[in-house]
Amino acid sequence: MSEQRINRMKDLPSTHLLGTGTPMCSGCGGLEALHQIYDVLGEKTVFVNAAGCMTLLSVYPFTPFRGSWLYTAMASAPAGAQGVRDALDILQQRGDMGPQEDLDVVVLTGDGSAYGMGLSATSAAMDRGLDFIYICYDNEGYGNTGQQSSSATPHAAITSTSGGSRGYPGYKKDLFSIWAAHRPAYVATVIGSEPLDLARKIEKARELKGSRMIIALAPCPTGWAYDPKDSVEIGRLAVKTGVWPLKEYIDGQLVHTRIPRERAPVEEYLRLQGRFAHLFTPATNTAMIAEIQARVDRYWDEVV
């Protein structure tokens, strides 16, 4: 990792959010989305959380959640959700718990678990038709342990394990399509900077039964190396440039809920983030930027 990026990341502040005393990074896009999601789902939820950034939200005795919380290893959250869902169903069958006391089972993971080490368990849960909501806050790296590259890291991004003049050599995995191939009840992408789109999708997911999968792009000031005040703007640019398509899969159909008819150039999105600073200094890497732009253009050419 470059010395310039390391110094910039050291200067980024963290803060205590939600009035809970729980330390979370200022400007966290994942927390922004989770706030909005929880506003819709409400207190009658049990979160099954794989190890990651959001685990800090459950630190005793302070937590913003008024429902229940179960902590699991990174690869085990869907299996934990199965046990919780089975237990709730058994209690209702026995008459020990009424329908009004039932809880929504919600898996909460980062991209390291969702795209990588937890994918097998998630696939099995969808195959079984597990009745749960799976939320992935996607900050495109292992954010809780130093922003190492993950299967969600975009091409050319600098991470703590992919440096140099070209950044990450791979390409971001298409988790949406992988999940949709299982034909679950619902799959959607959201982002906290588009709250109306997010709320509509979470409300829709809440009314359905079966496996419901949500991927929330989570701009990350510490991992992406930008000022926390720019989180909302970066989220909006992710949609406006077409880098992050807002879409949903339901009843076997794929629908884009926001189509940026006049897309901004991806350069506007990349330039705000220190993880892409090497594309602009000491000289602009026009070839790499053009390659990133071309991939985005090809995606939308197929859509429209």
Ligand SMILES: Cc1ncc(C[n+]2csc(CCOP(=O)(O)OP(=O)(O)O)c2C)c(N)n1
Contents of the next structure:
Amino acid sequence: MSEQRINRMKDLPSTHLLGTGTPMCSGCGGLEALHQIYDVLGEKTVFVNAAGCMTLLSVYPFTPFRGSWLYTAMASAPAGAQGVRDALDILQQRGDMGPQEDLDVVVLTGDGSAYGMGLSATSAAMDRGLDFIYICYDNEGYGNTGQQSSSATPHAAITSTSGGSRGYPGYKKDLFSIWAAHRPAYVATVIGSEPLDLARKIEKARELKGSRMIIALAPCPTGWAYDPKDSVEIGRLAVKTGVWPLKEYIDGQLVHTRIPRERAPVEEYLRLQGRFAHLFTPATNTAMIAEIQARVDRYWDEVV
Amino acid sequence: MYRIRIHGRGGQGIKMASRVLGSALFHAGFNVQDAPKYGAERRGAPIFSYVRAARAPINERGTIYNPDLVVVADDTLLAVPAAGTLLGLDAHTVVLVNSHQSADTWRQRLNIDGSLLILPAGTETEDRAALPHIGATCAGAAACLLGVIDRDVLAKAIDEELAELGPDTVTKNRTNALAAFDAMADQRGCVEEGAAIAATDYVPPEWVEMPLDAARVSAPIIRASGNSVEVRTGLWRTIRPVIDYDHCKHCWWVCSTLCPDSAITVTDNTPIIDYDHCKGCMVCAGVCPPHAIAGEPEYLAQQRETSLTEREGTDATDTADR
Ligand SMILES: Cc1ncc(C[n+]2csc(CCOP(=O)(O)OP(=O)(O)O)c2C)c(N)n1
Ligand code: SF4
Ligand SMILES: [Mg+2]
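Having looked at the form predicted on its own, could you now put up the form predicted together with this ligand?
Every component of the complex follows; first up is the chain already shown.
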């Protein structure tokens, strides 16, 4: 493995590879993470994108990417990645392509694909040890079609399919653990509001071979109902409150890359988002907030 | 038949406006069609919705190309050709613009001979939390201009259509919409129904014929790299972040790293905002450690720039004269 380049904030790129002018929402937390990720991965990549908000990045005749991009159905991005990987390998075996021209195959999907529809294809790709990078931008719902709940939606959140005073009755699926149970080369959680942690993890993933799996929590002003200017603040609070643990799975080990010593109360995170407004108005739902807090506390009790 | 097009930005309640107007017309005894433009609408992007209403069954479908009333909820869209606000206007079309500028200013700038009315804009552009209410306000004004919707019918339509958003939101929208309805009293009924269009008069939209080639020839393939920069998403902006270089500490480019749109580039340790692409999310202002970035409403920034170029223009002529 080559030495890490990015050690301090000043090492982060100050000019950016991903083109401006994309149709993503103003303040999109997913795009914030993607542009940072792309700066580290570089242009020798080919993106395989399942249907979702980010499909709109490359709408004919425009693309923000420097290299190729391929569109697949929601459940099939890892299968598409297998095809692209195979094609690249065959071209190299035949001598039609030099090893320097090789590309990293990068799957890009939302949580609807990653946690749900595409989970089976992803599992199979990891079983086969497919050499690829998977980036899931997790906006905790089916954003592109109007934020229906997905299996990444957190408990109590209002979505267009979970309304009322209680919001989403289910609990966010632990995709990190499901992915890690396949023992792939690398699994990590990241968030755009923590750019140094993100860049170091993407660098690590880039240097490894095999299945490298990344989940980026993606604050979504449209689906989570908050002012776009708060995207970074909400991301930072997700980490400070312990709602979004920053961690990685590498060499069979689980490592937390950031352990908030004193966790801020989850209330601070929830309060900024319209999808949790029903927990505060007309009256504060102390029981529900306490339940959410208890789940976070239980998680960290097991960590430390 | 009434044909109404409502233009705004994703997040301003434009779809809601067409639903309110549609419901009100329905309660007033009309057959109604109302729909938002279908597509990849994103918060801040130009969008539109439309309403058709007639006493007889409506057989027309699709986008409205010959409107009787065009409502523009955000005047910055008038300068955006892609928004298509002026599509199909003729002398009988009434244009209602939510703006800080006067009707004369817009009539001159747009060279419109039909009637152009102003719905005076409030301070919404400075307070984005108020933006979703613009849609209902516009619907209220439009309802009055049509002249066939009573005040209480408008209120009923708002109560019904917004019910799921909770009583506070309903009340705010109802108050705004009724105030806009009252403000238009002098113009009540100024919009006239357009004539029916016979199928024989139908002009197909302009399109490009695509021959039926094999998929590998005809499937859309983008043979370019990073060409999304051709898309001027700066036109989405309602608030403009401005860097005060006296206070910028030339840190580790926090703003540039965290800008979701890659719209801040650092040259010689100095961040520069690309206003052709900045969507005005204002993330940069919130994260700048020394608070060196402040927001200016886009319409004020544009007024400032226009008066600057106009003044420069006069100066230039002065010199030439001498
Ligand atoms: C099999 C299938 N079902 C439904 C759709 C419609 N669809 C397109 S995008 C989308 C939402 C995807 O959600 P997610 O993967 O979380 O991505 P996001 O839109 O949130 O970015 C849906 C349901 C589809 N394209 N394919
Ligand atoms: S809906 Fe959410 S995830 Fe999708 S583009 Fe908008 S902000 Fe980004
Ligand atoms: Mg999603």
